[in-house]
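Shown next as structure tokens: one chain only, the form predicted alone.
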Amino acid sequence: MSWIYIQQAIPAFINGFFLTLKLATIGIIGALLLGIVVAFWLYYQVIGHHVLRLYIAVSRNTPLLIQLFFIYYGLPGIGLKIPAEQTAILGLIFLGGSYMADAFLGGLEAVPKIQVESGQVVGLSTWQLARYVIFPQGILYSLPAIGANIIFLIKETSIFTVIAIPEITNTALDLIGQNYRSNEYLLMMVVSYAIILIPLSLGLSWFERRLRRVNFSN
């Protein structure tokens, strides 16, 4: 273990660290928004919901690696060339949207039917029921799955190395190839992911517990 190699690699890992954060943040926000839309579409059985179920099946049952290959290497064959970072974000949204949709849908379906029926009895519209009854409770029931999906999607960013994006994993592999120092760079890779994932995991758990306490106290 040579600390000199670690010290020299710090700038490259910092760049990879922040690029990973940027791509993961944009991709996860996009996945959350897509997941909410798809979940409500399926919950209310809006026309075309069978197509969305097919999307979920395809997305969840194909690896992100294949999805990235299709977007980055396949689409240029029909004249649609997408830059690497945008490909990574689209792939993360495509994959994450299906997982988030399942999480949200499970939460929405967990809302007791009697509460929905009570809202209908007092004259709430469909929009009011969704806003004041179904959505708040559905989000609460969905939180554990949403948190797990966020962690999962951040770890999936390591796949971006296949399209030569210099995120954390790509940075480590590139430096190993240049200097043949596996231990140092693998250690820095592990530490980089730990810096992101451990505080995030603890923060999500704390937020979930706090939100549940507030909900039950009301």
The other form holds:
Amino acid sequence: MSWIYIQQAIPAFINGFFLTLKLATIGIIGALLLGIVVAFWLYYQVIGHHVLRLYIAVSRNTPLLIQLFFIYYGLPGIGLKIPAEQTAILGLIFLGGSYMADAFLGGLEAVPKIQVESGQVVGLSTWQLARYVIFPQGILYSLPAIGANIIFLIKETSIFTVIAIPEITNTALDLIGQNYRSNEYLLMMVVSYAIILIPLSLGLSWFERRLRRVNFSN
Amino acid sequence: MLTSAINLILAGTNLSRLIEGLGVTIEISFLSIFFGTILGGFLGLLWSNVTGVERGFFRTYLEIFRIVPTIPLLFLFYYTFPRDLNFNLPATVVSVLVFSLWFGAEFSDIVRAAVQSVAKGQKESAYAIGLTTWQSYRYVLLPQSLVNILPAYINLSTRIIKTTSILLLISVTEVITVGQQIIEANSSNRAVPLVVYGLIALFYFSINGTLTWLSKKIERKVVANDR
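Condition change, the form predicted alone to the form predicted in complex with its partner chain:
To see the whole picture, the full complex is given below, headed by that same chain.
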């Protein structure tokens, strides 16, 4: 382990760190939005929900790496060229959307039937029921799963290295290849992820504990 | 273009080479799941029965494998440890080692949670009628937790299978590496990557989709039994 290598690599890792953060943030927000739409779609069994089931199955049962390769190297074959960063974000949304949809759907389905029925009895419209009864409660039930998905998706961003995006993992692997030293760069890589993941994981579990005190009805 | 690309993949040994690569993927996954199950099952049972410092030890092992992404783990075992500790392992063995440790960590948590979720009265009743610790696990706790373990176990297995995709980084000749070789050899046809990666996605989908379907089926059965 040599300090000088670590010092020299700091700027590169800072760049990689913020790129990881940026791509993860955009991708996760996109995945959350897609997940909400898909979850409500499935919850109300709107026309076309079989297609969404297929999307979830494909997205969950294939590796992100293949999804990225397919978009980045495959799609140009039919004339669709997407730059690397957009591919990464698209891939993360495609993958995360299904995980988030499952998390939301689990939450929506956990809302007690009596809540929905009471809402109908007091004359709420379908939209009002969704907006004021089902969504606020469902989202609380789904929060633990959403938190776990966020951490999972951040770790998945390390796969972006295979389409040569200079995020944390790519920075580390690049430096290892250049300087033939692995200890320093692997350590910096793990530390970089830890800086994101440890506070996030602690924050999420604190948030969950607080939420458990929230109690509707009964 | 697309049709000619499909014909190109079906021609010669391309398809059989891909399937051979898939065999490596499956072999590494299977061995990792096998060893990980033994390791995780053993640790999980121990974990379900301890408190204090010992529990902290299990927790640390689990958290390390949860927080550190798989790529640095793989590189640590492939480059750093062999050089520093002066030993040499083939890439496939390193893969199985890392994935087994990872599977073991995650699986031990599943086992612990399942055993602890069996109603407390069950354990106490087992002791009350004079069963030993071993007997209470063998006849009371394990059979009841098994149904809860299975869906999570299968889900974890699909995760391992998906993660083997990153093995191309340490040059294991699994299905994606073979795919890349085929694409390189046929670089004149621009539609080949689409067909090759689409086909590989289909391979993963068939294996993991079947497993997921199986776990959903078991899950429904468990819910039905509880009623």
